[in-house]
Partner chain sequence: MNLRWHHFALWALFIVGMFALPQFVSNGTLRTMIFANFLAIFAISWDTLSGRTGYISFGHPFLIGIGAYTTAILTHRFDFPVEISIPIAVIATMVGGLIVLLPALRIKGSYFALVTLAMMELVYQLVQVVRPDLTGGTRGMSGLPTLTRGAANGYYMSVSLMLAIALSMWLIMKTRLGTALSAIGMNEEAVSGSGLSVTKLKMTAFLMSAFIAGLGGAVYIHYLGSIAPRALFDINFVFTIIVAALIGGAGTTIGPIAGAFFLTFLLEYLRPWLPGAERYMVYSGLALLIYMYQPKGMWALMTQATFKSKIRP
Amino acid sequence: MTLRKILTTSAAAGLMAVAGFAGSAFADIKVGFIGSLSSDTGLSTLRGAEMAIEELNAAGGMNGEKIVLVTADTQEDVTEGVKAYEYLAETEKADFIISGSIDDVSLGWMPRMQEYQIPTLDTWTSSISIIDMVVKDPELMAPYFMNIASDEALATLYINFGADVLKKKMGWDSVVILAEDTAFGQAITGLVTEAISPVAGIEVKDTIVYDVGTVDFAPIFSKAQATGADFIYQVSSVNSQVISSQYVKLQVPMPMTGVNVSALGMEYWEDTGGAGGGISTLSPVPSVGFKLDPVSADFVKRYQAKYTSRPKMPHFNGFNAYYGLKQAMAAAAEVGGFKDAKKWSKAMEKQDLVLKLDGKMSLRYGFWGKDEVEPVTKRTYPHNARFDLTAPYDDAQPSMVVVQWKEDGSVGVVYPFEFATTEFTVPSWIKK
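Could you show the structure of that chain by itself, in the form predicted on its own?
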């Protein structure tokens, strides 16, 4: 059973397809959410899962069984994340776990997933090291799936942005990297450093690592300027609105791009006090400023009618949770539940949902097979979300887009050009 038809016909008809044997009364299916209960990232996954569960239950549940949701708060802390996974496994006896965890936290509880063998879907974490675990030990990692492109794929396409826009269009030849001291920061920095010079022809002048608790970035920006680099590449997933607003308020005379998680949400402008203009960031899809297909646009409309607190638009992982949980249930319906993790895994591998806009593919929720080799990176990505790294993106959506916030508070996609809704520019205070 797949979800290909679930969201392209009426919602009721599609959901009944997942429900299968609706009407019989069996024990509940328990879904455990693991992630931060106080962050936009965590709430995006939680709410996407809530909406999917409500719709599935309204149509009869999964093979007649009601789906219930329980939560465990990681507080974006590794130790708390391990405790949270243990709680879902041992106390709640979760049948399936959906994660909105950040990279460090998912890496922390990964040994618990391997131990408990509970089917688990990560909707935010993009750590290539986890996909490497699937490559190395597919049996042990069989219950694990990641329905976001891994950071290697994200960085690979961002290198193309460096070549096509930063180097070719803007004429920038050198960069200084400002990266937070996290597993995410280290991963992205390593990938960018190794590829941006040989592929994009941009020299890395220096890499400056800062603590996630930093509140005064003036000395760091001064150090960046002293390198003589043409632009700054920042990597920030924690408290990233701080570096953004200080960059603008200090009017740092260098363009800054990179990965800024706070800029992925519609609250970014408010969080920075309107001091966020000029910031551009890599974003998995769908992003702010991204043209949505009709099904995804309807999801957002219903989301906004249901939730009045932030995030007022789900981050990409909210979409991942909404579609991914339905795929997980469809796979479970096919094999009689989640009890046999390996059987469920085989069924999950076959899930493939294509959403279209104006007759063309907009989003694709499918997974790479264990023996499929991605043609650009020349490697495999088993259980990772399927992505496409080259135009015309007819096999899957790009692994990421680059969005930019303008000084008037608007936001749009600037790359890849096929998905662009605005043009990449530099802040007004920077001399061109």
The other form holds:
Amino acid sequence: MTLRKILTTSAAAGLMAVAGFAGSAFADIKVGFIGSLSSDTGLSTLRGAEMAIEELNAAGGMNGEKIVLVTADTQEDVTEGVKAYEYLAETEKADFIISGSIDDVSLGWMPRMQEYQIPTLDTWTSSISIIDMVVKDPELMAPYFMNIASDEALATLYINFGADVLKKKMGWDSVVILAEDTAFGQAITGLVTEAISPVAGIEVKDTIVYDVGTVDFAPIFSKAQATGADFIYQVSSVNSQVISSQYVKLQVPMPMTGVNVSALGMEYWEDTGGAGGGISTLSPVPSVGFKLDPVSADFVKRYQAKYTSRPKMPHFNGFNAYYGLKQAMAAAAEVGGFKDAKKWSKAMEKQDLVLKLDGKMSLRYGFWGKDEVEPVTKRTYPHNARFDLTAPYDDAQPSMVVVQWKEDGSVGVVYPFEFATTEFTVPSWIKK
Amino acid sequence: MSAKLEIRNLVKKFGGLTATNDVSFTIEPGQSVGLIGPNGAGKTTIFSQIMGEHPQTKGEILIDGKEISHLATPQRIHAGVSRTYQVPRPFSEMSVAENIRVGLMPDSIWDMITRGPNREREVEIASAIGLGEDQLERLPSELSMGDLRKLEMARTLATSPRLMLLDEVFAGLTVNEIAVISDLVQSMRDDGMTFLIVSHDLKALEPLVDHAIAINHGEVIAQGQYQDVMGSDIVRASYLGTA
Amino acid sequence: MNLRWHHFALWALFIVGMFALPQFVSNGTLRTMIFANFLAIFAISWDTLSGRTGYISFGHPFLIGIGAYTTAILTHRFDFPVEISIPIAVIATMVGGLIVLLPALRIKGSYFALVTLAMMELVYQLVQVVRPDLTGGTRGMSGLPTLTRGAANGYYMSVSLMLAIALSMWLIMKTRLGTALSAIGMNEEAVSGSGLSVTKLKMTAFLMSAFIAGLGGAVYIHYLGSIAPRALFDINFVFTIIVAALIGGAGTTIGPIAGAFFLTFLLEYLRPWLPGAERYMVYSGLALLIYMYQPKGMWALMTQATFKSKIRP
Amino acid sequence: MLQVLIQGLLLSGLYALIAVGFTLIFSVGRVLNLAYGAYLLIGGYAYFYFAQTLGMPKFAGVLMAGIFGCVLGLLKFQLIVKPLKGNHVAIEISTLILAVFLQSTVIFVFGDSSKILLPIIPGVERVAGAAIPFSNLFAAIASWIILLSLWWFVRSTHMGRAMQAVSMDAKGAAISGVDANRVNMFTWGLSGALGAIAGVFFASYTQLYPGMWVAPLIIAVAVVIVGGIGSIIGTLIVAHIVGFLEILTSAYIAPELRGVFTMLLIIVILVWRPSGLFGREEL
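Moving from the form predicted on its own, what structure would you give for the form predicted together with the partner chain?
Once more the chain from above appears, this time first in line as the rest of the complex follows.
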């Protein structure tokens, strides 16, 4: 079984290489994918891009030019990421690069993007520090776009969840934060701590920082319980399965919510062997359990018909890649290709796609204007995906939703209420 | 060329085991002394204490009246004492010339870099020890056991010692090779070198030494003129294993 | 000194060839060669300590990391110019490495290897925890000043540095110091028995190695433009450096260079066929085979083929 | 207090289980098997494939993991360790390369996203505010039983004494009629099986991912180095020192400094007393 898989995969890889090579010889528009080829995250972006390209080519390509896709694996390694970007730029001479890279990998190749000035779209990285670079040096960063809401926006909306659900509905008054010792953990913790007591009226009893290699969370959970807080707020982007599955295995008698990156995909249930019930996390949209508009639902249907391996359903970045690539091509068609990155950038800024469900705004793929100040956070987000932080979310989709996995393996959106498909509950082992 | 060696109350303990117990002796400049005793008597341990490879637990070692017991091995070598090993372990991937070169090096990194090797001196030492010029570029693996012993002595001689400790110099050699090494030691004696020699081959040892120190169980049991020592009952008994 | 005119002729040919290369190859290939040059520098640094004296370092990124982080923090947080921060980084690597690893040089073999490995892990964890406002924590830092732009410039910079280091190391190793260092690797006891202070020699080897690692690490980081702890203090990075030196031929100067180029190009040329992590299967499988067949590396294999009698089994 | 004690014992038991196989190889073969972590990796994935993907009974999954580990151990000995004839540095380096090879093979076959294993024995009991998952309790008790029986085995059985003889002096053992090759085969196979089974428990408590060989390797190295070569009881004791150090750091200092103290412990012990706390003095 395994051997056969190896054989078929290598045969397929060989064929793909031949096809890719043959294709590249006649290519007019070359799209480079940069990301991990063996992670769900990377594959979501890759496949979203693949499907968009297929559709575009079926419709005659970009201004009549055929679009081909080349890939470069980052293995989620920073140095490999730099090499991969160089490979796409120098050897493949890609016209446009679509990225499913994780944060530190994107930050790693960013100096190369600045050097080559190749139009680049990030679909997964949400690091606000990259948007800050755009603010600081819009010229240098002109070819760069990020069509996921940056982490600051994610955290901001999360505070509202705290006020509306955790405080008002559940009646919780105090929290203990369990954060990993990463920059992501630090950023989110900072945002939450600063805002959660004044805005949501929840007292932060303690912040416990743990190292991402932690093997055993038992003493950490004990420490959290000892604070006497009403619930745990976790911030976990690396090895998130460990903390969530140990939470379930140890049946920690304390509710837990927060950010858990591993719970963002349909595979979460399978990957945790069913030991993931009760975990809730914020997720960029469209998340698992998110009610999809007809266009997106059709995309997922065709996706599932086309791919049989993981991920079963594209993560949010798969949607971002699918729509984002089409927008990039539309912008290129407008200005006669990708050669003039500045012109393309101007056209890309104007791209705006609104997807409606039952006549209401469901998803919007557009970007913040250069000087447009977001009213809640009172700052600008140039080249960042447009999001809306206030109900009724009529300008764009919310920057995030909160999803919760139930103990029966189902998953649904619990917040914002406008998008909710299920209600926020605590795991059954917690006696109230 | 000569040095005086004084050993005072040398004690060496390995864990609970006492390897040398209160060993004292003196070797006058220019003397050649045989260190004899049965297997495991502590001969090699005495060598390694003199060289500082295994520092003594107690006692003192003096060269020409100067205490060296607290010095590191290289400094003891600069004080004028040098040894060979029972099993020759040359630098296996270096030529004969390079092996000698290591012995000739000054202990100064700067000198090592700025000054090239002294080819003449290398050849001189090699030929003094009986290694032909054609052998200089050979690897140790291409040498006979006798030549390996010579190489060992050459590297030791390169450090310009005034006192040489020879450990089982005749082990594994043919009669002819023994004769060559023996001549070599003889001629160095004539030049005034002080020797302390360990050998099981008493026949080969006899012509090379004038004095002897016999030890057993880590203690000196007899010392004096070679013939006297060899003639003493206690020494005979120790060799027969009855003491 | 065993210097012959044809050695210099070969070096001259090599240097001229390397500098002429940008005329003949594509920018993509040049980019790959830049990484090969840096890997060669790190492999030479590793070889200076481990290949020669036999003190195997499993924590070499520890040294590279001190250099890289020092210059990254100085330029990024305190706006030091690169010309000042790089020399400081080199000195910091030598001093910092010495303070930390000096006690370790008295232990041998596997134990030394383990201390260096533990050192690397320790620094990896500390970098993320201690003063993340300076080090950038887990994400590291992006947008560091770069020394050059464009493939050709980057290539000339890296190849000059690599050749300068390689040539000086080759010359130093040709002196009696090189002989003495190799002697430690063969029989440390006999070196001190020849009146040489082994500690002093090991320290010299260590300082040279740290100098190269610090310099290479600092310039490397200003080539990349970003720094991340996960990319530096990583067992896979150690692995790449050691394998480059060993596959090429430890204890020689040309070996680590050859190994670095061979491995970097192997990975890069496999990319169109095996875009993902499968490349590492081929890479490590091949490395294992070569190493098991000839632990002295490809350089020995080649010389073996040409002068059968000169090489010992 | 009791809570810390319970948590400490459970984690230490897991660490002891991880270190057992490593101790065995280090004391008999005297080689640092840097691919030791790969046994845990292979064991974990074998269990995942057989028990979770194919749905075989859990016990069969653990058994398959053990078999895979054992075979890997034997192959490693025959193909790498034996041909290198006791060249320690070469063995360390080639086992390191092997570990990377196995890691990329696992990525190739299973992908590199991490997976969570179901607990081997489901269920959890609370005592004094500390949760005791039955799986971990089982792992801890198993590690004590395995280590103590290993201690007994080495002392009292023919094979055990042969192993001791080989570990002290391979040549001498050969002269006295011990078949060193057989002893080594036995040791490598056993070490592989133990490592793979430890991998199932380790992965089922944490997660299964291709890079998971590094952390257990470091734990095993820490335990064995600090404990000292060939000291089985030392292994048991030091696994508890390392485990409790981690729990105490998490509980009373700062969880993020968890690994820092373990690394410091290794460095200090190696530099100050390379033979380990309980090892024989040699080197």
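Positions refer to the first chain, counted from 1. For clarity, a rigid core is taken as the largest C-alpha set superposing within 1.5 Å between two forms. Being a predicted model, the structure only gives us computed values, none of them experimental.
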**Request:** Answer yes if the Cα of residue 357 shifts by 2 angstroms or more between the two forms on a rigid-core superposition, and no otherwise.
**Result:** no
**Request:** Determine whether the C-alpha of residue 86 shifts by 2 Å or more between the two forms once the rigid core is superposed.
**Result:** no
**Message:** How about residue 230 - superposed on the rigid core, does its CA move between the two forms by 2 Å or more?
**Reply:** yes
